[in-house]
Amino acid sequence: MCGIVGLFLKNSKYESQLGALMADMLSEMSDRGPDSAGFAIYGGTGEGLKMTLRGENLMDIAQELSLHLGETVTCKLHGSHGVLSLPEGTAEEVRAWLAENHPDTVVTGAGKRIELYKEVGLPADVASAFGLAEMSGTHGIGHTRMATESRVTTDGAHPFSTGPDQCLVHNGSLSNHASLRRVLKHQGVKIETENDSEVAAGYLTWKMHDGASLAEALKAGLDDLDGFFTFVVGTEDGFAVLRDPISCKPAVMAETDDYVAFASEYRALAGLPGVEDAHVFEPEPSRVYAWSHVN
């Protein structure tokens, strides 16, 4: 099962409503994924470095990091997660410091604009716990999970982020994720969970690190990823959608002059402004759909 959603705003007038629109879309996908949910929101100016952490005593960790780095580190709490504002270029140093000093603290995502939250529970409850409806931004993706191949844990919830400002949600199942996991480990891409969706995210990170564009990485996945899948991928400036050649998983998109939206079912799109005049379509198999704020 599982439900996935994505919303990319073309018109800045809706940026203050992004979180509220995303919260409604996630709630509508509860029947497809009642055990956990998560979302990534892209907001802010793109200056500095954001790092989303999950754990305890996050404010204290921010103070310790300030002393370690010799620069002020702030933390904004959202439920069990907190978003650190860090100096640019410190991501790897901070990750290493956390692993040594606070090994139970989880980094869910990092980059210039991404904030990534996920937790066990009904999608509406997860959205409420993090205050999604009050968040603003230019685009976001989300996931509601029905765990069929692993335990119900926060670590197993989506999205998965394996590269700066890059994250992925997935509906489907990969049959060759174990062999790909070994390849990615050899390439230096660290996979933290048993979830095949994190392997898919890591695969895209690997390809893009080697110089492929997001569209090129997704196209390569059509040859290298076995199984059935629908991906929605978030990046710093946009998002992309890809379905496998068979496309047995449901998917629908709506595009207007103001936004592009994706969902596993149309009911998640029905509350969007102006959707009655949108171009509504089912994304074609094996075709990469991508939108970006970069001209």
The other form holds:
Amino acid sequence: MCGIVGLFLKNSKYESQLGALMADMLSEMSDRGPDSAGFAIYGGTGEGLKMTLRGENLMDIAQELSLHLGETVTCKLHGSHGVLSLPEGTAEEVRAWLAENHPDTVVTGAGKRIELYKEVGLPADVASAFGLAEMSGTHGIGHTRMATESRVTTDGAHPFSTGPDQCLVHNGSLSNHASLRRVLKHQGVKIETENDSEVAAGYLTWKMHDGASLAEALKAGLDDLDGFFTFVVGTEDGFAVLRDPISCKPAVMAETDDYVAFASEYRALAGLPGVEDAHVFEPEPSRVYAWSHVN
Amino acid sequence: MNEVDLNETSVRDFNGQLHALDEQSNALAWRALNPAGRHCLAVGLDAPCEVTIAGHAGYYCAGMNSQATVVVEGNAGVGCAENMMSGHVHVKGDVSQSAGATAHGGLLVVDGNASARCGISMKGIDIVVKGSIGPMSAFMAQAGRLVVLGDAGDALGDSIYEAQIFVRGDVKGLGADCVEKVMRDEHALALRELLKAANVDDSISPEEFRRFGSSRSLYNFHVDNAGAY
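Given the form predicted alone above, I would also like to look at the protein as it appears in the form predicted in complex with its partner chain.
Now the complete complex, all chains and molecules, led by this one.
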């Protein structure tokens, strides 16, 4: 079992409350996943590059990076994580520099708008440690984990990000993740953990790198991913939802004029503003649902 | 009327109060406020009481019901009225997966849609869905009737035994051993009674439905059918 939540705001009305709403949703899904929790928040103007790091002495690392790049790098700390503001186009260089100079520092996510936080512990504690309730943004996805396929570690927590501004949360378990991991490694996709869900994230990144849209990549996953899944995938502009062909894992959605919300169970949506008048529905199996600010 | 605010009373206490009822009890009408999708509301009832859930219910609402009438003024989550023995469950919104699963008796009426596996392994319950039902519904359904005013999803009635299925709209696909059957007068008559019990509008006639059931070809093993099991 695991719990997933997602909140996509259609307008700016609740942007300043995005984190507070998501914190309540995550906390409500504690019963489904008390091991660890994580979330990705999309916000900011999209200028430059944001990179979320986990590790020690992140402020010092930002200073060292400023010297290395010859440009100002700032870092905003949130608990055990920090978000670097970097010049655009420096992601690969910074990753390589970190690997060489600070190999214990983990990049949890990077892109124009993504910030990605995850930690072991009860969802409410994790949300509070990162100050989720004070965060704002346009959309976000979150996960509460009850581990099945790999150990309870921070690295094994969701979301998994394997591409710029992309991340995935997963409820379910994949049976062919070992063989698929080998295929992906052969294709040059970097998989960091033994977790099955990271393989799904890597698979989508690989497909999109080959030119597929997110919807096409998810559709292809129906053939290539063997197992049970409800996925919510975050992108720079929105999120997408897909359930396996027998809808093994639960999902419910609520849509109003102001937002589209996803949760494993309705009770995580019950506190959202105006949800009593929302269109509440269950996403169908094998069907890709996507919301974007671009369209 | 007894009102219980679920923001103040735990589900365990609420259910405990309902379990204490019997046919001699004075207060048989109950209303639960602020359900907020909580699980296991009004489960295991065994008294002729009337319980209204004023909002959306979570998983297993009215599960294992005997005698009681449970009305949900919203949607209900997974396993609504599962294993019901008798009584009446009315959901005014949609129901999630496995509604009426394994239920032996009683009537489940859904004003909206039901998602996957509606009536899975049903053993005597009558289910009337006024909207459409999802895939894999009535899987291994043994007895009872599943009536759908809208459409049915794929693999309807897979490995069905003696349950009867009536669908007014389109059927995306039939599961193994489920076939369309002739709607005889006796079926139309019984269906009319059931539609009436479910408060279905008079303008909807039993003749608009098609009947489905088991071809019984998988009941006894025949090697040519090995692939269908």
